[in-house]
Structures are given as structure tokens and as C-alpha cells.
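Here's a solo chain for you in C-alpha cells, the form predicted alone.
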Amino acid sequence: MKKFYITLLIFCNCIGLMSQTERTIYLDKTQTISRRVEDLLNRMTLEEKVGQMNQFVGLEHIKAAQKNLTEEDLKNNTANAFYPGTKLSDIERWTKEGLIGSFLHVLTIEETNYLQSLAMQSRLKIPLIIGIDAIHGNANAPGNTVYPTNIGLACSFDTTMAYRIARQTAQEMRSMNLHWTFNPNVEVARDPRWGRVGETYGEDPYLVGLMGAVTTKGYQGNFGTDNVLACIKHFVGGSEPINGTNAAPADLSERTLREVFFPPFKAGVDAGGGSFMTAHNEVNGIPAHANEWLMEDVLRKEWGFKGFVVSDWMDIEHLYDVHHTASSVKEAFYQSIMAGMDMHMHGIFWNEYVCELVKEGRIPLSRINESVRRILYAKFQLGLFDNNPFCDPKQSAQIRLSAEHRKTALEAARNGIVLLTNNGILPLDETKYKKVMITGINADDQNILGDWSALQKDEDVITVLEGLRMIAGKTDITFVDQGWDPRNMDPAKVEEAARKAEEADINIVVAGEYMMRFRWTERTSGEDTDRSDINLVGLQNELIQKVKASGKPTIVVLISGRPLGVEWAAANADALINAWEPGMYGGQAIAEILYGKENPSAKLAVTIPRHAGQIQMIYNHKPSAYFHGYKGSSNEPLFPFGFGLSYTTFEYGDIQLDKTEIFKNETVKVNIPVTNTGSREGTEIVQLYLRDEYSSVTRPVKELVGFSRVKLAPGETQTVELTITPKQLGFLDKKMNWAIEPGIFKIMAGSSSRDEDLKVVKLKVTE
């Protein structure tokens, strides 16, 4: 480590002298960010131009994924890898000869600072911009604030939140050396049996576009030096698979592409996010990491993105592999960058063959300007070439896990729990149930943290089991464990819980899914882990219906990424909750929920269907989705978008119009009266909705447009204001052409997207 230090100072001290004799342009502050672009690029070489569009894992990632997995193995895993046939040693010289732009799952301070001193003897002296998995917080790392996942965010309907989350985590990724993070996730969550609906904002394209860009904004800011670059990701459809698995085709009209999947992206363009990933599937036949249409013709030249394009996971590789349109590796590279693509994440074999590619007139140079120019100008709006490259350890451990971050990820994961039912029994009173027994295999276990988290140390995780002895001191708590593996649960363990709830005054179940990442093949939900229904896994159904068959009042409690169709826990139980991934302070705002000592305020961000024979369900469907409804079943789901209960109650007044008919050019404000008519003080989430009567083309039979967070005291009314403006007015017509057609248009206001929770007035655009 001494040694390390002592070459610290010696490139800095070089950089410092190399920028007072040379004078070169591109290690000129005061030139503009175009100018030092060009001057640099015209000094590099073929070799470092093509190794500045390469992305490798990092060093200790190699040895750890050597030690665990075979070459066969790397095949189908989308989390772990190294390189066979290739030493450490070959990727560090590789960065020391200016080779390599980028690495990613680099979880230390020690190894982003060695990896930049490798740099840091490169010819150019080109920074490398890390990258990492930062979706709710910096939580790939250990050491970090792990705050709830998007989907728990999402249900908080709170963008100030997002974009503080946003905010903090850059901060706490740049005290580490790390530069760029692979969110947000703007995905429309379609299809519950997809693993990855835990990353999402939920399924409705305004509420996800709105958590995007804030979040982009809380990244980047104006690329200070505790800023970071976004990844708005992934590019697209693969939240709407043909069968549910991640990576499967999405077959999308252009019209639900527009419609639907663009809009938040198109979002991310417009909040200025840096960069983008393209997706794993295939998009009507082309796939995303070869399809010119998405990365030039809509990401560039419509919408007029400026950033750069990183592929996923190896997904070029997969054009040659998967789907079959690429016929070598070789081809495979070709036809991405061709296409568009920017950034390889990540692999030995691109530099050999792009700059093949190029010597052999395939790919003109002017292509791999294009690319490099994009990702060097990112680094310098980080402050890459002006800044010291090199963090420093004390400095980080004041700026991580801080006071603020902490009290923040506790905020926001009160925030994101859904009460779905309650018959009277929420708030507990800690007087009247003197005995709890609580047991489920998300009870005492980090697995609260969610997907996309490393295991962190426990005095910084509450689980449930933990928070209730925190809220409820005075309690007698008796825990019967169940392991954290839903798939292989003890029978012998199930029935002791069905003893011990018989002993209890209130029993406590907390179910779900199981996340953790470092058991990557063991999981139910995440990333890569897809479903082929929605059920709870295992005994746990029985486990709840055991606890329950006591005759004592029985609580569940979900922890989950993906919408569980619970019916029978919603039908029996005396309460359910949805606490998602609520990350490291979730079991202390279970508890304080349980308890009495925070009032519930989310709302459902996602459609729960009551099994997977109802998906699709989504609440923004078509009029005939159900002109021919389920035979013997419902066609309602269990719980709508939009829902979520309150210990208070609320009471909406008429809506009111600043105009009841309007030209299509201009905006109408709605203001809607709500009145807190219950005995405590709460949080409602006012929703407004908006419906197209008729329309030359099919439209959804409600749309959201607009929401507000209002506190109220008992007893207390506020007018919330929201404008509807043109653009949510109109739509693509029979041409494909943006239009608002005039009519008749129903406004909605209320609690949730359920037509009963909502008050109604109709407005009229003229001509």
C-alpha cells in the first residue's frame, strides 16, 4: 500500500508538470470541453481510440469469479465473469498502454484508486471512468446507504425523494472513485412474472418518466465533482417479454413502442442523461444491440440525444450466440457499432477485431471518432482530467452511511410500504398484544436490503424481526426462524410456528421473495430469476394459512421486487402489507407502520394481479380488454394502481375546472378538494387521471396525468392544484402523427385508478 501511494504522488506530480510544459490543449481548463475533445483525439491512436469504447470487470471481481465458475458456466451468467486465457497482469499492462476506457464491479476504494494509477501511466494519461449497478444507493458496494429499491420509490410517488436519493448516492459513489451508475431503470413493468420489476418505477410511462429524469437531474447536476454520469436503461421493451423471462423477444407495435415504452426514455433525453443501455431482447426482429432505428434514428436524430450508447452484459456477443444475426464474434462487433452502439461492456476479443474492422475499411475511422469523441467528452464533464484521480479513504468514510443518508433511506422507506388491507387491527397497540410471535422467511434476514445489494454489516441493516424490538421494547417477541430459502422451507419449522402462534396474542408473517445477490442461482426474484407464475414460493402459503388456523389475529408483511398474487392472505389475513425492498432501514419503518408510529401514505405503482392468468394486468389497458371477461374468475385485480390504505381517512370535494372547455392549444388547471376526516394526521397522494372519450384511434380507458403529495391535519381541507396540459391531450393518430383531436375528455381525481375512488367531470377541446 505504501508503495501505491508513493506512485500516487508521482503521476500526480507528473500530471501537474505535463499541464505547465507541454500546454497542451486537452489538459487546458480553459478551453471548452469540444476543443480538448479534439486535440486529445487527434493525438491517440487507432488501438487507444477502439481500447476507450472496451470495458472490462474489475481485477478482484476476475479472481473471485475464477475461484466460483467454469468456462461453462459464463455461458448464461449475466452477474460473474472473467477471461479465460487471460492473466490480470495482460489487463493491467492493457491499462497501463492506454488500452482500456472503462471497468465496471469495482466495489473498493483500494482497487478504483489502483486501477486509475494504472491509467495514470498511459501515454495520454486518459482517466478511466468507472462504472457500477447503483440502483438504490451505492449498494453493490459494502459500506454504503441502501436505500428502497425503484419499485418501493415509485410507490412513494415522491420525486423530491427520488432525486435526494439520486443526489446522495453520487455522492457517495464519487468518495469511492466511482463515475457512472447504471440507472435509472425506465422500463415499463408490464409483465410481473419478469424479475426486474423491482428495478422499475411501475408500469404507467408518466409517473416512470418523471422518476427517471429527477433521478437523472440528482446524478449528474452540472457535473461537479461529486457528480455522476446516469445510464438511462434499457432500451427497449424488455419489461414486456413474450413469455415473462428477461432477455426474451418483445414483439411491439410501433404504436405501444411510442406510446408506452418511449416516453420515459425520451424523458431521460430531455433531463440531459449522459448515457444510455441498449436492452438484451430482440425488438420485433432486430435486436436492440444491432437496431440502427432505436440507437440513430429515434435516440439521436429525433430525439436528439448527444451522450454515448454502452451495450449490456456481453450482448453484443449474443447477436453471434443468442440470436443468430451476426455470424462470428467479429460480425457481431460490426454490426452493433454500425448500428449505433458506443461502449462494449465487456470482453478480451473487441480492440483485436474493431481495429481489424477498421484496417480492413469495414468501419470508416470517422465511425470511431464518433463513439470516442461521445465518451471522452463524458469524462471530461466529470472532471476527470482536472481533478486528482484518486480518492481518498478517510475523506470517503465521513461522506458514506452519513447521518443525513441514513435518515434519508429510513424516510424513504416509510414512504414506499403499501397497506393493502387492514380490518381495524393496524395500528397495534402495544398494550393490548402483549405476545407476538412473528416467523416467515424474510423475518430476520438482509434479504430486506433487495436485488442489487451486497451483504452489508448488520449493525447497519434492521430487519423486521430487529425494528419490532426497537418500536415495541416492552413486547415478548418470540421468533420462529424459517430459514431465508422459500424453496427448500422445514415442514417441522412451519408447524412450530402454527404451535407457537396458538401461545401468541398477534402473529406476524413476513413472506416474499428471496433477492440476495451473492446467492445467485438460490434466488426467486431479481435480475435474470423470472417466473412462470406469481405465487408465493415454497410453504409459505401454508405457513400463513397454518399461523392463521390459531384463531389469533395474523399480520402479513410482503418483501418482494415483483407483485405477488396473494389472494388468500388478502382475503383472510388481518392485514397486509407491501413493503417491497426497503432496504437497510425497512424493518425499523415495518415496525413504526405496525405500530402506529407512521401513518402508511403509499400507493400502489404497479397493478397486482391475483395470479398469472390474469397477466396482462395494468390499469391504462384498452376498452375491449375486457369486453369478453374471464369465465369463473374476476376480471378486477387484487389490488389496482393507485392504491394504498391510510390510518386516516380522506374525503375528495368536486373537481373544479378553471375551464370547462378549452382550445387544443391551451392547458386547463384542475383543482380538487381533499379533506382529512379521520382523527390522525396523513398523507394523501391525489391522483389525476384523463380518458379520451372518442378518438379516431383506440385509447386507454384512463391515463395518468398528474399527482401531489398533501399532508393534512384531522380535519384539515386543501385544494390541490394540477394542470393538464396539451400534450397529455393528445396522442398518435391513424398516420402516426401527434394530434389532439377535439371532443370530449373525462377528468378523473382521486385515491387510486379504481373508477369507485374517483370523482369524474367532463371537459370539452374545441378546434
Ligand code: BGC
The other form holds:
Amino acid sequence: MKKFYITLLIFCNCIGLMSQTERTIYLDKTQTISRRVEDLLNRMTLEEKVGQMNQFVGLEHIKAAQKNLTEEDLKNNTANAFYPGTKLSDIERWTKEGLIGSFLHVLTIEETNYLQSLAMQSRLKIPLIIGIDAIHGNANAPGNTVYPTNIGLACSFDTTMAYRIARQTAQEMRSMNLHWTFNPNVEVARDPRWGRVGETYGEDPYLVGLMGAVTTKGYQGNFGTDNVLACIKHFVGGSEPINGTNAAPADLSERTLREVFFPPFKAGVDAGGGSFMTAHNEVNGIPAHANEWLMEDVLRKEWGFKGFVVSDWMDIEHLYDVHHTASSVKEAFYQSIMAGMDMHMHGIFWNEYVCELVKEGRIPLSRINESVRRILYAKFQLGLFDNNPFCDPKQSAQIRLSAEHRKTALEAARNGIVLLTNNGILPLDETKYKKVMITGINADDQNILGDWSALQKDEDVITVLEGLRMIAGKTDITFVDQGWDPRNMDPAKVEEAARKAEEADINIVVAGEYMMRFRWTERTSGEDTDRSDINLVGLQNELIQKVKASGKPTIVVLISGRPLGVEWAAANADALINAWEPGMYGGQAIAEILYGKENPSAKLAVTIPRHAGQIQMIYNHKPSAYFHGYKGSSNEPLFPFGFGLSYTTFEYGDIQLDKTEIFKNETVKVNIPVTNTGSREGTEIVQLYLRDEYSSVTRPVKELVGFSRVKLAPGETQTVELTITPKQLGFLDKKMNWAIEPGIFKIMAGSSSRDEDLKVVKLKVTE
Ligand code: BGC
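Show the form predicted in complex with the ligand, please, because up to now only the form predicted alone has appeared in this conversation.
Now the full complex is given, and it begins with the chain already shown.
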């Protein structure tokens, strides 16, 4: 009997051990991620696998959209969604059945925790990965820190700041149980009619690449519990649409793709970026969502990308209903998966059709396994299986909008505001200008938060008017409200501002675009808000002109995501400031700059053309771009790339190279002496450009190859050392092979991309 019990005990233990081993491989933290992924994959049904590849919008988002939209409205709406005919309870049930792997547009902790609790009831308890467009802070969700948008951040040329913002954003997101941000957007912006310039880092591939890479690292870190997955987007070409509109075709040569558009995406891969999003548009005739060359040949084979690719909003479906390369939605799913797509944003038909495609033998199971492996890998990497699947609202409240994060938002706003003209009126003297009149659509509106932001609590946002009241408290401030809507301005209010201007000592017009998403169809800039001109909308120009006609000094401040062709203001206002979309402390930062509490330092990360007719207007154009030029109008932009004024002055000494002749595999050190010749401390952004003088294929007239932010006391000189690497000297030759051709290179350093702002020296490169 005793023997029997011992045998039984051993048997039971073995069963226990076996089932424990079986159960725990994918749940066992000590195993490698690859083993855990394989173990889990082996346990999954086809339906569960295909479910991991699908994403849904959040339940609250659906409820809100359902209330406000009709099915017809939905067709062209890429910000709101619901699934006609599907009940919320269906989505809840599918989540419990493990048939949904991811959600997006989930804005509260209550909901992230709730959705995760549903996934925890599923057979294999695979956690959800919840994504959100945390483009400049987790601003889409109320109650988070809102930093300047990417374009303003890029104008600071401050990569340390970009890293810090990404770290803080990740902490705020993770505290809300959000794991994946659809940023950085590393598109090289080459058309200001396109409404999304504000979410990019501007027009220069080198700057965009650096900003994207540090941002990726800031989000992902070592994939700790306060890191999130980055999404490098949108691959590729959407930032130079043939007609300036979002999702229009990109017709770009392979040379342009490889020289201009690819490098920032490659930098994202090199920085470890864990996911990629494809672009809405077709690229040279093949939609990005069905483009095997882009997803497989370039991204995976050439660059070694190991993460997963997610589609953009219903863009796989658009292979059928927009691009017409697929004759049905099911066919569209087939094309996209076979071209390399891993995850579908977002919708209800995916699971059914993709399972059918596998069962019909059209999509091999091995192809599905590849995608699921990549997605599960990311979930393990993020620690989703190993940590508490829920977050604690109390802890989250301590992290979000913390004093440190607010401080960063303020500093970033100060560093991203560009002073474009100043006839000496700035900084304002409070004792001289006692009566201030402020007006304009952006004078007292949360629109300073920018695109990709929800409305935030009023006490968390400082508008320009509030900033003035804080900083210039002793002055008598009159506010003439023009409403928020540039397209529906009231002429009587314009007249009122003109009258009040006469009574004031100084006038400030805060003009620009309207970007807030909650007024999706009424805004004038942002996603899907492209324009056929780049002028000020509505009566804004009249407002500026009439206020200036008062004879009193007039300052114009622009709040905008896109460059605006404000020729009149540039020539006539006493000062012009471009503050972009400066975030929650934008108003304070603007007031500090107006009153000289802060010295502006930002430089344009994008060229500002005079008008849309000049487009394409970029600083790194090819030599023949203006061979004949325009008749009767200027070939010059309104403001060039790299340009921005300070309240102090800087002088550049002669550039020194450590070698004036190098072999083509050598690096060269460039020393650039800069002196603060003014009377106050300031930060200068020193820029280094090069040009290959003669080459077998045409090269840009200049390319940015280095920069440095340097803070100088009055009278102080510092020598900035920057390095030019062989990689920066090379290009794709006639046969599309990478080559460095011997010859003379012009090395230029200075305060902007404009020739008159640059010192020049020659470098000889030999075989
Ligand atoms: C945008 C993406 C974004 C996605 C989810 C799309 O309309 O193009 O950039 O990540 O929506 O919000």
C-alpha cells in the first residue's frame, strides 16, 4: 500500500511538473523571449493568431463616435471610428476569446484596465498592446503633459530635449497602461500645403533622422516598465505628395527615396525602433500598404528590421476602395499580408477574411506565424506578460503632469520659438509700453497645444493672453477677442481691434492656423487638413494690416503647424515670431520672449516660402533649381532653413579644418569659433553644411552635416568642434552604388543655411 502511495505521489508530481513546465514556458521570465514566443505560438489556434494581428478602436471612442457620426461621415474620417452593426458587447466578447490583440484610441485608465481585464479572461491570457498617438506628450489623452509638437522641437535642434520628452512621455503613458506610441514621425517635410508638417521634424534628412533616433531611444530605453514601443512612421513618401494633399500619390525616384526619405527611417531601425507604420499613399504606383519592396526588401532584408509593421488607419481596405489594386477587401488583406504587413489598424472583417485566406491555402500559415511571432516578441519585450497587467490610478496621478514634466514642457516651448524679424522693438520694455492691446484667433485659445492634442484642463494650459498677464503684470492689457475660428471672423471685431490699437502703446496679433482635433472638420491645419495656399486664412491679414495702420508698433505671433507665407507681416510688422504649436506652456514662453525674460534661440527646421507657387522650396535643392528662376517674383524664400534671430549677436571666426586634404575614408574635424558680440547671454545653433563641388551625379547645393547648441555669455568665444564622416561625403553614383568621389568639397559653417550667413573653407578629398 505504502509503495502504491509513493508511486502515486511520484506520478502526480510528474504530472504536476509536466503541466507546470508546459504551462510555464511562455510565462517563465527566466526563459529567453524567443523560447517563450515559440511556446506560446504552438499553443495558439489560427483564430487566436489572426486576432493578435488585429487592432480595434477603444469602446469609449466607439461610443462617442457613434453619437456624433453617421455611417456616411465615417467614410472619409480618419480620426473617429465605429463599426456599424457591431455591438460593444461583441468587441468585449472577442477580447475575452483572445481574438483581439491590440486597441488604439483608449484615453483613460479605467478603460485601459478594463480592456486588459477582458484579455486576462482569455484562454491564453495574452495581454493587449494598447497604442496611442502620443506625438508630443500623451496629449491625446486629457491630463497629460503637452510638449511642443515635433516641428517646434526640431527648431530647437535640441536632441537632449527630444530624448527627455520621449522618456517623460513613456512614463506618463505606461502609468496609464498604454504601451505603444505612434511616433516618431520621421517624414521629411517638403510641402507646406500638406497639413501634417507640424508632426514632422522638418525638411532636413539629417536633423529628422537624429530627432527620430533619440526619440525612439527615449521611448523604448531598455524596455523597462516605464518604457513604450516606438512606431517609426509613415513609410514612405507621404510628405511630398504630388498635389500637397495627405495620401495623394508619391512619385519619387529611387534616388530621391534613398537620399532624402529613407535615411531617417533607417536611423529609426538603427536606434532599435520596434515597429513601423506604412504610409497612406502609393509610392511610384504601388501603395505602401502592399509594397513588398518597401516592407520586405528594403526594411527587413536591407536594413535588418526585426520588429512588426502596422498598417495605417483602414489603409489596407483602401487598396480596394481608394487605390483599386484589390478587387475586394479580402483581396486587399491578402495583398498586404503577402507584401509583409503584420498588424491591421483597425476593424471587424480582418479575422474572418484572413482565417479564410489561410484555410483556402492562399496565405501560408508560416506567413501568419511570422507576423504573430513579431507581435508577441514586442509584448514580451515590453514585459506585458511579467508585470501586473493593471495600473494604479493613484500612482499615475503622481507621474503625469509632474513638476519635472511641466518644467520640461516650458523649457521646450522656450527653445522652439523662432524670432523671424525684429526692428529693435523686442524685447519689450514694460516701462515704455504701458498699454498693450492683444488680439487674434490664437490669443486666448487652447489651440497652442497643437494637432494631436485633446482639450486639457484650463488650469494646465497658459494661453498667450494669460502668459502676458503673468509676465507683464504691470501693464494695462486690453484683449479684443476674435474667436477661435479663422474662417468665420467677425469684421466688426476686426474694426474694434483697429480702434483699440490706436489707444494702445503696443499691439500684439496672435494669428495662424487652427489645429484642434475635436473640431475635425473646422480646422485649417493638421492631419487631412491640406491647403492649396499657405496664406493666413480669413480676415487675419486684414486684422494685422488694420492694427498696424493705427501707427502703433505691432508684433505678430504665429501659432501654426505649417509654414505660412506671411509676406506682408514679415515686411511690415515691427517683429514677427513663429511659435509653431508650443504646447501647454506656449503662452508663458511667448510672453517671456516678448518681454526679454528669455532670449530666443530657435532656428527654422523648415524653409518658409513666400507663397504656394514657390513650392517645392527647400534649402537642399539641386544646383539647377533656380537656373532660370521665376519671372517677376522672387527665387528666395521668405525665411530660409536654419534661420532665427536672438536678442544678442554672434560672430563667426574663420573655420579651421584639422586636415585640408584627406583620403576618402578619413574623417575631418571642423573647428568653428563663435563669439557673442552682444550684451546678453544667448544660445546659438551653429550649423555645418557641405557641398560636393563637382560630382558624376548632381548633388544638393548644401546639406546639413552637423550642428551644435552653444550658450555664450556676452563677449565669450567658444570653438565648436564638429566632425564630417566619410559617410557624409558619399552619395549614390550613376549605377546607384554608394561612392565618395575625389575632388573639392565646400565646407560651410554659420548661423543659417543662407550663403551670407556662412563662412566657407575647401576640403580636398583624394583616392
Ligand atoms: C494617421 C496615423 C495615426 C493613426 C492612428 C491615422 O489617420 O495617419 O498617423 O497613427 O491614424 O491614430
